[in-house]
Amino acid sequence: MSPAISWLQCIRCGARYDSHEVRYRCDCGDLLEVAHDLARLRELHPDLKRLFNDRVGTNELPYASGVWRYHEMILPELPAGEIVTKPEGNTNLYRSPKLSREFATARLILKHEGENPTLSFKDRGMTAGVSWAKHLGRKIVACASTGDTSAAMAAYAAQVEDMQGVVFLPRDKVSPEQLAQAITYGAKTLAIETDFDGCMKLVQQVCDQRPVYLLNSMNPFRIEGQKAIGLEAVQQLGWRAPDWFVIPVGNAGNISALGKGLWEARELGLIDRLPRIAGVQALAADPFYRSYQTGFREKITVTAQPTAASAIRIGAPVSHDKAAAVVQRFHGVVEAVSEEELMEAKALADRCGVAVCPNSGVALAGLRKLRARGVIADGESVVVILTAHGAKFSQVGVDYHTGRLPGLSPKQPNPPLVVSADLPAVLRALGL
């Protein structure tokens, strides 16, 4: 029998476990990752770049997916017939002189993950996580969520016969659009009187005590799907890595996935150098930023405060250790931004015709600060990961432009004008 191509491995002590064993932590207590035998993958697939390029534009499932195009790097031992896909991925890169001018970055590119089926990057992780749950024969899948994770999990679980999604949401702390997604896709939705971190503790306890499969980002198979964001971006750039990736950080799974995928791409010869990575948090929920300020000598947690970037309102990032390793390996930086900074950055991107969520506004505001300080230099190429679509946070946008966000006076308001129903009034309003 051939040795396994993939296995579970502890990120701290290196202990290995069979990939089919249902576990989320090592016996030592730290997180696991899906490790692949990269040398064997190179031997089995000597021209991965050509293979991945040949799949671009296909209508054949599962390879029409912008995740499963990279099947051999995601979950190579998962049979193609067991993959649950919509398909997802194939998100666009946005660039324009106006964007570059507004963010003082001549070579700026926005990777818009809000173009996924449930309007966020979480679909990439859930296609992998739910597919693996199906492969294992699990019938109940669950997650704690600030909104986007629950939407994606509910949608993908709904595609599988006899699979039930269960969602733990902090009551009244997700947008109406996000709540609607979980409910309408048929997930059993619990609105719990706590914050995300409280929901996360509860869902872990349930999954430890009952045959319920956890699909938060501490599940390493979720991370494998999210790797495809970076893989797809560099493929769209002709297999050339930019100088920087900038990404918002909440539970820290996405930055972990980005780094893992890019590292493996370099090891497999798909790219010839590694970019630098900048993670950005909202000051209202900035434990990872605070840990970075100590050189990651301390693993700091906070009680997350209200923020317009509600999807990253997390005080104890589950993937902290993985993300810290990525920042260090990629010579990265971590920044934090205020509510005013993130909303003004969101408004700038929206005015350029790219509808972004407040969490993506965090990344864009971080880019502005890093450019102003010279950390990101003139002429360096930058890909900013936009994690969700602005349509999932429509009330925040309306409140910004109508001056209803507490403690914030918008610099670029564009409220609707109330006009009488007669032509002269309309012409006066239009200045014509």
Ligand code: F0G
Given for the second form:
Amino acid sequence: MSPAISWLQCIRCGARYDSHEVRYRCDCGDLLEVAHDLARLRELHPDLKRLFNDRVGTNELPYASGVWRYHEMILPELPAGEIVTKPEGNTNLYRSPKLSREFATARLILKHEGENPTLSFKDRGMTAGVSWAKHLGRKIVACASTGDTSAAMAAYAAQVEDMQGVVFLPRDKVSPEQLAQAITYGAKTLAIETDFDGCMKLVQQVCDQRPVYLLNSMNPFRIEGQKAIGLEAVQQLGWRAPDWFVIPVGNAGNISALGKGLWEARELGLIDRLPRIAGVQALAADPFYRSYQTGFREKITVTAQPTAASAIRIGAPVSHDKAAAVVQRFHGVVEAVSEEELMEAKALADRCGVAVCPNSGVALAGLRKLRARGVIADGESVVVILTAHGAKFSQVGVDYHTGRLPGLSPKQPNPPLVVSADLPAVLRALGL
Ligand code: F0G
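Mind giving me the form predicted together with the ligand, seeing as the form predicted alone was just shown?
What follows is the whole complex; the chain from before opens it.
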């Protein structure tokens, strides 16, 4: 048998494990990643660019997926016939003169991951994670979640015969749309009297003690799927990296995935230079920002406070070490923004016709700050990753526009006007 193309590898000590072993950490305690023999991949597929370009627009599964278009770079040894896909990905890039003006960034592009099947980027990770769970013959999959991971896991598990999703949610801390997805797709849903970090601890204990497969982003197979966000973005740009990617950070899996994918794309000759990466957090839950401020000498955790960006209300990011390495490798920066900054940035983008969630508002507010400080220079090209759809957090939008977000007076309110059912009153209300 030829040696494996992919294996599990510790990000710290480099220890290797077979990819079919069920483990989420190295014996030394650190995180694992799926490592690929890139030299071998180059040998096997001398023209990956052409292979990936030829698949654009195909209806053939799994290659119609914006994840499995890159099968050879995601999980090359997973047979195509075993893949669980909806399909996902193929999300749009948005650019317009209005967006550029409002965000003072001439070359601004928004990549809308809210256009995935369950309305967030998590589908990209879950197609990989659930496919691998099925490949390993696992029947019960579980995750802790602030609402989006659970929606995606529930939806993908529901596609597999005999697979049960189990979801650990912090009680009353996820949006009704998120909760509805977990329940309606049939996941066993626990609303636990704790926060996300508390749920994360519990789900890890359950997966250590019972035959339950963990599908949080500390499962490295999920990261492989999420890599496709960056791959798809650079392919859409003609295999050119922008100067910057800007991305919101919660548990820090997604920024890790973005970095891993772009690094491998450069190693494989798909792009000829690396972009810089800016991670952004809400000040209410800013452990990664605080760690960055120490030059990553300290790994800071906090008790995450309430924030409109509820999906990134996380105090102890599990993928901290991977994400810190990405920020350092990509000459990156980390920024943090207030509730007012994130909600105003969301409202601004919404008014440009792009439905933005509050978590993505964090990234957009970070962009504004980094532009104002000149960290992102005039004329540099910027891709902001919008991680979920605004419609998944509709109450936050309504509360903002009706002035009901605690401690915040909206600068761009657009509340509905209550009008009696007669024409003069309607015309008066419209100022016509
Ligand atoms: N944006 C959205 C909409 C999210 O749901 C999340 C994470 C993030 C950004 C941050 O990504 O954690 O990889 O840094 N949501 C997870 C969940 C925690 O459970 O849905 P990250």
